[in-house]
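Just one chain follows, in the form predicted alone, and it is written as structure tokens.
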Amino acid sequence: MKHKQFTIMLVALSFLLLLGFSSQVMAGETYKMGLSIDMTGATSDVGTPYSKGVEDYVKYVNDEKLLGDDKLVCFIRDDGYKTEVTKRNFEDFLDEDIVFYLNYSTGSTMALRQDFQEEQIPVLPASFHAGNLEGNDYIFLPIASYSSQAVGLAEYVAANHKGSGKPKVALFLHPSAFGRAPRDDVKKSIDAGLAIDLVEIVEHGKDLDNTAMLKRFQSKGVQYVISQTVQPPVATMLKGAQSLGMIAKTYGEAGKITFLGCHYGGGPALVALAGSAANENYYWTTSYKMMTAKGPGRDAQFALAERYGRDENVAKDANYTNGIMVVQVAVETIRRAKAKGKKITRAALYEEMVAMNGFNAFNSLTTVGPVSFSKADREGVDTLQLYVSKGGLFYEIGAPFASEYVQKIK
């Protein structure tokens, strides 16, 4: 009697032990990512609401099953925008087996470039730097580089300057790799032929108080300003420049200066900022498409803003968008590598990114252009977008572009 009950509770505990096996079997894979972000430091502006675009779209994976029975998880490390912060963020991201890895800094991409070739892991990082693609194959930029931005900027200038002689421009850069990573770059554009007068460089401090360098601008005769930084040192100087006077009414307005800026140096975070002295005439571009041009992305961004409880302000910023963006562009590199029987490692997450162009290219809906990859172009999105603000809000500046001096000095 004992031995059939015992034979009895073998038979229940194999059950319970293949329903155990089965569930898991039945719950599928579980790929990790992880990212290290600027929540509190400098540059947390920037990366709060990036890191909530990133957050909020793993999330609608998950609940939508874009993955089938796989599950998404990122882990997401605040680093105050330290590199030594990034780098054992990093280290412990690895011993969680992550497939797939979200940077943030250009100092700290920089710095780890050596590290992610060691690991062969697959890199996104929110630093748009061309430099981060030097000795290293397995960092993709998401969009145009900063370098194809400020230049683009001045092409635009050049061709649309309406005085005489060549606009005569400063460029007002972030004191670190990532402010002056277009500044050569803009230097050889100019000795290639781009026509304008670079005038000054500066490196802006934390000064609250922009008046000495607008007023040294004035007194060299500076028409436009464009801007590689992020938001509230522009948000400074433009309400400075709106104190003096000096923020043209209408572009390239005689004896005024009309303010431009690279990606994360402006957008609607901008306007909250600056309030009226960026409400109108500030010219800015980036690869993102902007919250007010109607169409599925617009309504999918806000939709899932609302759907996870984000306000209006973070809903309409750029740098949601390209929370959101980095995340696509991973979870379609799975989908592909799942579609083909593949084992989702680092290995065959790298072997989709690098077959993203041509009619595998990857339209996301939140940029301007279709994402775009292979092992000689890890630059996204090569098209850029100009926007202007007008009562406080972005709109589109004709069709996308791509910078022209950009390709003749690479």
Given for the second form:
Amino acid sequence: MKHKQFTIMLVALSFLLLLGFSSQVMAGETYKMGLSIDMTGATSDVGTPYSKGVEDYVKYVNDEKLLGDDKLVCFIRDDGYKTEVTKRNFEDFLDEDIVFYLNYSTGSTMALRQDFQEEQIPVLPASFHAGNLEGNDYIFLPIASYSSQAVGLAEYVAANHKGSGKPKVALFLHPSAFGRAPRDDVKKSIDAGLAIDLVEIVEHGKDLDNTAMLKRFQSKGVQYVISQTVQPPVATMLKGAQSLGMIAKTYGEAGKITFLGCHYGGGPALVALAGSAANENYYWTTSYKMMTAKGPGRDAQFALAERYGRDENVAKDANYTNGIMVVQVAVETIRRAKAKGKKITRAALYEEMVAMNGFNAFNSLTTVGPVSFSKADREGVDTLQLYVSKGGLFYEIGAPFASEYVQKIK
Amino acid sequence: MSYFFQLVVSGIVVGSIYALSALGFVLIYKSSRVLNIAHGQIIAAGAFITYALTVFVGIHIVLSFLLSMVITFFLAMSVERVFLRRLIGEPIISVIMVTIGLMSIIDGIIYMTPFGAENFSFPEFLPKTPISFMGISMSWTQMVGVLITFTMIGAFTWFFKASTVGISMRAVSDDQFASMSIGISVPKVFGLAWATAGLSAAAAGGIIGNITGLNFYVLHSFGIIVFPVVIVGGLDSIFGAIVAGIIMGLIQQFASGYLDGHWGLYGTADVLPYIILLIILLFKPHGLFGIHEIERV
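Show the other one: the form predicted together with the partner chain, since we just had the form predicted alone.
Okay, now the whole complex, with that chain kicking things off.
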């Protein structure tokens, strides 16, 4: 009797194991990615919406079965904007066998370049520093570099300057590799013929007041200030300029200053911080589509944010878009590798990344141009869109453009 | 010449806000000899409470500002009661370590709210047109900020000089045992010191938040930015905080106005306060107005 019971139990157990195994096969593969990001450090206002974009889009991919029965997992960890923590997070992710990695800051991206090269893992950072591409083959910039952005803004200033002579421009930079990234390229562009007069390059501190700097700009005839930094110092500068009555009411207004900014130095988060000082006539460039730019991308982003319970501030944040976009690219590479019957490995995804060009470029809907990468060009979206704030919202000016001088000085 | 006077005015504005921010450090140190490392976090909390009351609850910003000071007063008092009261008599370093822990706790709490990750700005209630006089400009926000700062500093100076409670706090600062022997409740004085520091921090947070916008990192950084002010003025001197605050504000403006952009120099406003700090400490180790205690052996 006991023998019979044992046999039945053995059969039942085998059946359960077989069922478990087959259901696992039916559930498909699990692909792992990692994101190390600042959620509690100096730039948490950027990192948090970015991480939410990543988190929501990964959920969406799985909920909507965009990878069929396969599942996407993204480990998200806070690094507090500390490179040593980023490195530790990355090493932990490697232990989890990730096939794709999302990094955050310029400093950590540059510090871990060699690690990425050794691990041969495709990396999309939140930093658009052109220097990230040097000395390695595996880092890809999602959109146009800071250099392209700053030079692109300078080109716009040169082409649309109101008044005689060359426009006098000042650069307002973050005191780090992130801020300094476009400085030399702006200078090289001027040497190559870009018609602006670069009067000052300022690396800001933690200032409560920028009166001295703004008055100095005014005394030197500076008419345009291009910012390559994060929103808080730009907000303080704009508030200071407003209190001194210096902000141009129209583009290029004589005797006043027109303020312009690169991706992280503008957007809805800047308006939230600077209030009326950034509500009108702040010029901003990025490769991302904005919530005010009507279209399927905007509708999809709002729907995604609503679906996963995000508030309006997150839904319209450019860095939420940023987070969505990098996962879109990762998913697209996985999808393409799968379609070709490849096993999903770092090498396979790298091959798909560098083949994402020409007719194979990826239209993400969240960007103003297609995402295209090759071995020679790892800068994703080449085009930029200029926006201007009106009533606290950013509106497109003209069509997307690519920086002409960045191509010349390359 | 108007450039010079503009820098003077801006220096005084910035300096007085530094002084108000530094006041919280001084108030606690003056009575308990404790350096509260979490002061920047309390400044941020004060600003966020004002914003929440104004925007989420719908109270007028002036009333919210006053209410936030009251709330932070009791909040800081509670912090002292819960975390620090039991450390009376323990080594000062232990108490300072607790304030470091407190800093992490407040950070964590704020990061759990939208304030930890989003940017906000106070509703604008003052005229946007600057006040201009002979080519010198100043925003209404700055003007109101300076007025609040000087009113508060005046009130605290009177409080410590003329009120019984203030004099008790000074007595505790001088000698805890002697104070107890004449019937002063040392724990109550400590609680009150933290409470008044909380009140001044909320005021500073409200003013800074109006000038820079509400970003957690920017606001809590003020706890560190005003450190040279506290040290130069003397850790236990309210008057020292005022003088050092204004000196620092002026130095920063003049450095930025006259040094930056020349001889390849930039960012001198960030560095110069620390250079001045080192020089002053070489000659006056207790700061400009700090009490130099001489112990008889």
